[in-house]
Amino acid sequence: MGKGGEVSGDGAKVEGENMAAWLVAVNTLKIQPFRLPPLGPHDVRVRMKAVGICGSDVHHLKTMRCAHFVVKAPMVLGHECAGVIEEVGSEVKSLVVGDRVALEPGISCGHCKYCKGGRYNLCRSMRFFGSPPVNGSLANQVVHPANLCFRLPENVSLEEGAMCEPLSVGIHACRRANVGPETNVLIMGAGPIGLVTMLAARAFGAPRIIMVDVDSYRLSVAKSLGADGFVKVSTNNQDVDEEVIQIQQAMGNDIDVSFDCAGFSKTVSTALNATRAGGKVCLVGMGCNEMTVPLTPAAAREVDVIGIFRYKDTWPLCLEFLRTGKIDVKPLITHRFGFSQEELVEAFEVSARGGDAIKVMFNL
């Protein structure tokens, strides 16, 4: 977790122990003792009651690793997490034991310059849930600093308060790309980036917004979350150009801001075909390290390439939308699961195979 811990004893579970979810090896989850960092005084200790899985548990599990950030030694995963206050820290005022709780993930350093310049988000100090070599957030109980821990409105429940994480992925990408009333807005990929993308657009105000995914289930989860059209497209570059031709007759007027959601060559390259002159393409996924893109052409045309990394400052306004009801998670929510051995791998088989599982949550 953000503040540390460590496997405890030998592993054997000792009744009313902390347990959390240790990824071991590749393709290997087990439920382990989780010794809990101490209570500092700008703490608090959160019981979790929501966590989702999200596509980079999957690819640290398969692979041990999720771009640059390796898997060196064992590591509870997880950071999309909502909770209830167990106990706080001797110099916290602004929570109290039985609050519930949306955690924000990151704790940054609060000194280097991108901390102080507000973009604490690029901060090379950066200790993350569940992004090695920081533990994560899959286990009963975490400690956290109560600055990074945002009460949840009445309305709103833990499941949804888990889902700010993704959302704020989406949200900040929005505020990056300046999206507003007069937007239109496409986006490349239909998973849960792209869904809650899109979400976040409409809640901007974008006036339309067109999907576009190679698989037709997605496609009507977006449809029946309210895009404005979807296009179904191959895998092949080769289409590209006739795809392009399709996404524009598709949104019936200039696409000024398009969000790639997936990463990989081809997906980028559409996106910058499609996008307007002096247009924006704003890269969210990052399926490949390396591609081959059009920029060139896209230069000549002034299509700014905008690159987002996780969020700053996001939580507030996730909660705000949810309170009011201008944003619906609770739909993408497909699978839930309890926290056992059985159901930790049953859970991460379902959201690694995709099909019709969209966000994967534990309640714990």
Second form
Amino acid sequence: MGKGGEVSGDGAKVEGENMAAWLVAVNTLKIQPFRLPPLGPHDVRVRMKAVGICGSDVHHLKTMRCAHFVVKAPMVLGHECAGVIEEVGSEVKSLVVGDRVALEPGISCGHCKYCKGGRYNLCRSMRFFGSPPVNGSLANQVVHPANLCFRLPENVSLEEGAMCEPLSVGIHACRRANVGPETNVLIMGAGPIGLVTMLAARAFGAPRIIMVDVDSYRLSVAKSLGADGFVKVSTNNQDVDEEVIQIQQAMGNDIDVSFDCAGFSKTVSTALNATRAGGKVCLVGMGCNEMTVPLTPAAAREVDVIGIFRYKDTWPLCLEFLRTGKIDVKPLITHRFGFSQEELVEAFEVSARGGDAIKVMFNL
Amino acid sequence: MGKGGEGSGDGAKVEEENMAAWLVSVNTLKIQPFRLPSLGPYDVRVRMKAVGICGSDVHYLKTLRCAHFVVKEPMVIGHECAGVIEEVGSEVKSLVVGDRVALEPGISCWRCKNCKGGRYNLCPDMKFFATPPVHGSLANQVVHPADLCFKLPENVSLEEGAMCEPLSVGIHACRRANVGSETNVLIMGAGPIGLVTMLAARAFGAPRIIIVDVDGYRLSVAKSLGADDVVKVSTNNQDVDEDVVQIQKAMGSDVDVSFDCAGFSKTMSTALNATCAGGKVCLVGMGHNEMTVPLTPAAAREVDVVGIFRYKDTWPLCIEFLRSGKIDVKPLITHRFGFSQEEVVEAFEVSARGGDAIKVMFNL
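Can I get the form predicted together with the partner chain as well, since the one above is the form predicted on its own?
Every component of the complex follows; first up is the chain already shown.
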């Protein structure tokens, strides 16, 4: 199992005792003790400082599941995190006590064909913070493999370190879709994932980026973060053809790569139709299970559909982009909370509400 | 326009007058005169010897359209062809009178970004035999650019030359899907396209190929042509999950690449679900416009969907495979007809019937 244990005893807080935010039942979060495992020779113990809330965390809270992952026992939430090293295992040479690090959540097996083939994000034995049955990292401390902890440059804050996780999704998507200085990019959905994808696309050199959403406020945020243009659309399937025209007009040029960061039949259909022959449509994040889409006309123009699952080998690049300022994630952090029972509950409510809440961050 | 003219006068056959099979209205084919253009310096005049019927030819006959291509005036049908050079243009150095050649149907513009970018099959100004408004090649003679006529080796017949066209679809699909000695292949649909894709996959080194169809006879043909195993399925959408289990059992190993050569929601859904994480599903040929498919679960396993439109730069490889015997297309030619009014009508009826008719070939 993951690096973390069950609740100890009656939940009373002992001084120095490690506490965590447990999902105990639908819509029920409780800060309770979280017993850490002993430190392995290649592990480090990290005092958590910044932890962000992801849409999947909210989904687990509301439904006790996410895709085929089902929460069967109380589980610690959270996986977007950064902190300070407090103890290192006997074989750890790359990190020392006091180092500020961002954590990559998933521990892959290293033996299977996916790991050996360089696609460890697809490892079937992956143990990932906050994906049942593995406990997450919204806690005072966690124990984690040292090789998955990445030291932050001096000028990169712990909150930015925690942002590496969502940013990694955008980076991985841009790599798989081959975004570069010649690719005009369309992004469907200006939520947190659409926004980190936009930041990543710009960092990869995309010359022009158009954002699409139903929500004007989110589009204005996208514009302030550097979108070249935006198109406001409806939720009405009938409007796809008209919206494709508007989008192509806004781009003013062929659309080479589209990212669907919303996950609806309509957004995927729009992306498929708007993308030029020979281009790519990249499905990012969790969408509806079954979709009705014009797949054949797209395939008959050799528009390929690229799938994205989490990320692989992205932290070093994220940290470099943050260090140089090529990417600035700070504007995405809109709400901050401390680590107490009331604030925990309120933070998740704010995150679930959406609207003007992009990234909700805990400071521990 | 294409290389060819309208019917002349009352249709009475003049000695050496060039005749062709014209689609004059729905379900109506007439052999009528077909006036050739003058020979350009880079053109050749070819006496047609072998012309195959494609599903798209049948579709035009029955509906006067195929996807967004609409037949608005009488058009010569046919595009899978081979023949003998009878005249060469003044600048033609690569071919001489008497050469036996297979013809690549499509003339691209060589000025647009798709052509310059090496993806000329996506040229928006493509002039393709029997795609309206361009006349086809089911005729005594055609005029065609010399660079699209490929000399046949001694041991490759004219009928095999005509088969290069459908075979090219399979070759192009295997290239785009990266089929090789480590890719286990699943093929949905054992019609002509599924079969040429299977032959191509084997030639590319695929270690194991499973073919799926609803028709027992077609599966037995696939088996006789070298499929490692076959799975018979229903047309019932409810059976997808069970079909996937059977397919994976038949493969005995991960399905790395799937080709949907049938084009239904059910076949596409089956392929998406059966393919292993990180694999590819290739949509070949013309399917239904809108499909309802489990795109998200597939994308969340990084199963990519690769589109196929015709082919590019495939004739030399097809001819080499035929020369060396690595591919044998001869068993696919199940019915032969001569070039007369009655036989043209009958040939199309046989082809449209499907069943035991795989490739219907005209010998002129």
